[in-house]
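Take a look at this one chain, the form predicted on its own, written out in structure tokens.
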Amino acid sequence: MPKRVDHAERRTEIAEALIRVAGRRGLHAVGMRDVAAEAGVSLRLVQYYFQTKEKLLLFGLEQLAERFGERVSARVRAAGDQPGPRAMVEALLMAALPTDDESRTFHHLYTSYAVLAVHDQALAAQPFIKNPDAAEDALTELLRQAQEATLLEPGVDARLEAVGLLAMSAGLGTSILVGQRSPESAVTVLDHHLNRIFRTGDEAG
């Protein structure tokens, strides 16, 4: 009796082929076929599932923002069975930055991915984050849930903080990917500025 294909199965091993692929050589220069011999597939059998280079690349990033979330889920659950805002808000930026080979590849393809969708119209029609805001609107539910419990400074404004934050982290990620600086001054330099806005504990109490 022949054995029975798992085609969702199928499809994340030759998306996770792709992060490996691009994760070494770049987005730009990822073809189906390099995809498929990292698979050990055929070109036809990638084609199969993936008419298109633009399908491929949606899918494989879009598998690797969920990994994503559950390394911000793993984050927060070794925080404590209840983490405060604070904590939430810095397993939330911790997890964005390239501290070890995943999230270095996640930072790297994210961006990009971005570069590319700047002159392809059919990757930019195709957002691989289902839901771009939703880490903004995120963070900002957890420092207005700070600022509910006297946890900020007073006049914070959750929204253009939780803004900003995500920005800093963002180009903070570009600087270590690229030398600049190192994963441990990017977190000297996020916890800098959420000491900024949140209350001492002398000031909290």
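Each form is matched to the other, and the largest set of C-alpha atoms that superpose within 1.5 Å is called the rigid core. From a predicted model like this one, the values you see are computed outputs, not experimental measurements. Positions refer to the first chain, counted from 1. What changes on going to the form predicted together with another copy of the chain:
A movement of the C-alpha atom of Asp100 falling short of 2 angstroms is seen between these two forms when the two forms are aligned on their rigid core. Fitting the two forms on the rigid core leaves the C-alpha of Arg75 displaced by at least 2 angstroms between these two forms.
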Contents of the next structure:
Protein chains: 2
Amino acid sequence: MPKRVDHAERRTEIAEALIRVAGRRGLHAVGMRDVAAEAGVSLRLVQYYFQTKEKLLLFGLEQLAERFGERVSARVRAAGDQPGPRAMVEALLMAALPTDDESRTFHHLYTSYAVLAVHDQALAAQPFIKNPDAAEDALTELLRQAQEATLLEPGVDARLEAVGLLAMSAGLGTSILVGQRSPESAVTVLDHHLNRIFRTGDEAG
Amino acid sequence: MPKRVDHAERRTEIAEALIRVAGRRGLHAVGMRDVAAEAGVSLRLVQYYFQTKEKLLLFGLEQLAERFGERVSARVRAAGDQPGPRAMVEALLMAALPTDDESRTFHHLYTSYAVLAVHDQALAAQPFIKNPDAAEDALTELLRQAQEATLLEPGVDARLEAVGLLAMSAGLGTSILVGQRSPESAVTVLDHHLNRIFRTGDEAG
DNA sequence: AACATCGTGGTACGTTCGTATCACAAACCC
DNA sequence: GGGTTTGTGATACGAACGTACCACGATGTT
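Condition change, the form predicted on its own to the form predicted together with another copy of the chain:
Full complex below, order starting with the chain above.
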């Protein structure tokens, strides 16, 4: 049976199985055997492509961050057609909210990894810590552009505002995740804050 | 040896041992034996006072939430002496940031529980989900009072603002926890946002 | 054709975990 | 003061976990 096989592809498949099963049952509850079953391969294979569970988790995290980064930037690009930069800002912030299954899983697992990273140096050094920095830079740049087009209220510090908005979005995301808040109310909150930053361009005076 | 013993007190001691060891090594890594060792009792005793690990975790969470709620409200009360309501708002938001060991542990464990609660109904029904609601109400009330005293900028919705600020504080807290951001920069961000809500009362024009 | 390597399966090993069981001494009750 | 309850110790048990080991067929190389 053993034809030559693309290792990278195989690893990706297994990592996606990890993400699926971890999304269903929680990262803490997932074992190598679960991942193997979910991926439809034997336990031995998971061991073969990842030697250790830690490496599997690390790679799964990379996969997760990559997939979600693509999702967010795709949404932002899609919003780029619309009139103002506010649409892109909204797209960036809203895309990070856990509104559907995929983003719920992302939020959930990202938070799980963050918790593990508190005491795991290997995880703490992982680029998923750097990804928020990228989002921060992107949002800051968007706000700066809006500022130059005099679309923002005076007195707004683009970087501080970007950091705050991202933190707010993340915090709201957690609230949604645990069922404390509905996605709709989170959107309302974010919108209100954007309204206080952007000069009123909505039809509602 | 067995004198009659105060069960509630014993349970509290053991739960605090749980919090300590979970704070050191992560909630996912703590077992009954670890808790027993930390509390200086035998494994059997932990079993005796809590029948199951789940009950121990639940009680530990209650303990954690209670202890932290007291801490925050104490800080808010202490800030009540100062001139404006802004001081109390700041106290409320800053007290939730993981700046020292105690608040770091709280943030870390609270997030751990939140992650577990995503797939654990017993945890999801726990009052630690309701505690943020209390904070939200308190902060909303503080902002309303400030609003009546015309201390706020016009166009501010007290409730939406409260929700947003708490989410922002929580999000910033996570950033601090994973080492992405310093406590000082988080304070700066929060202050900037408060400056945009409160009419300028600082000496810096 | 011979041989080395790769992909794969099955399974065993040692550990750790949560829980259950057995035993017993001190304290309380009447 | 006999008997029940209560607090405590030690230890056993079954399951699950990550990992290691053994075997073997298919593939590629020379």
